[in-house]
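Coming up is one lone chain in structure tokens, specifically the form predicted on its own.
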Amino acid sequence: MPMAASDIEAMIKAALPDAQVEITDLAGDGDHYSARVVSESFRGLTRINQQRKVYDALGGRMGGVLHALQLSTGVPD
């Protein structure tokens, strides 16, 4: 079954609360998202780990329930 959208942004707010979040359905699927996070506490990480963090808020739905999701992340400026 695919995730909403909603639920993709409900779940990367409640790990990083500060962090705006843009979500695209790529092929109007509900399977294949874009997500634009831009958040404070990835201030000094690396691409990597601001990644990271936003895979882990997702608590293991990647490659699940969640087949695709192209991410990009950021400090805000």
Contents of the next structure:
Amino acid sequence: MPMAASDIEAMIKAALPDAQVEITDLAGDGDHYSARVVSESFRGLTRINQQRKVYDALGGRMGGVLHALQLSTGVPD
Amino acid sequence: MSDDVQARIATAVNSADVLLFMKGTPLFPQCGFSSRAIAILEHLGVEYATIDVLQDPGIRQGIKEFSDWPTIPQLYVKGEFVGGSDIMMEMYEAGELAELLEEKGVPHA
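I would like to compare: after the form predicted on its own, may I see the structure of the form predicted together with its partner chain?
What follows is the whole complex; the chain from before opens it.
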């Protein structure tokens, strides 16, 4: 069962309250998304560890329910 | 997960300078992320090996535990886990993937 964009955003914000989350439905099918997550808590982390934080926020859904989430991360300017 | 699978993965990541665990083959990638990862490696002009996880359910599950990373594709350079296709793309665009290859002494275009 795919996830709604609003659920993905809510899970990320629950774990990273300061995060700005921008989700795009890539295929219009509710299954292929891209997410841009910007958070101060990423500062100083490698790209891998920034993405790990988002994966952790999604509680094991990455690679499973969310097999088609394209992710980019960054820190605020 | 059997130790055997973990040992096979460890051998594989140490046997090629650049190794991509992917879905499908370079000529016929079976998902968009794997396809993108191959495109990046081709642009870098680097020699690479691939393992098709769709051919082996043990590896498909085992690699996620090996790297503690839940998605495929996964790129390894000189035995070190680099990331998935999103990280590859960000690093490629920033010139960091080429830098990494240089640091590790891996020839590329």
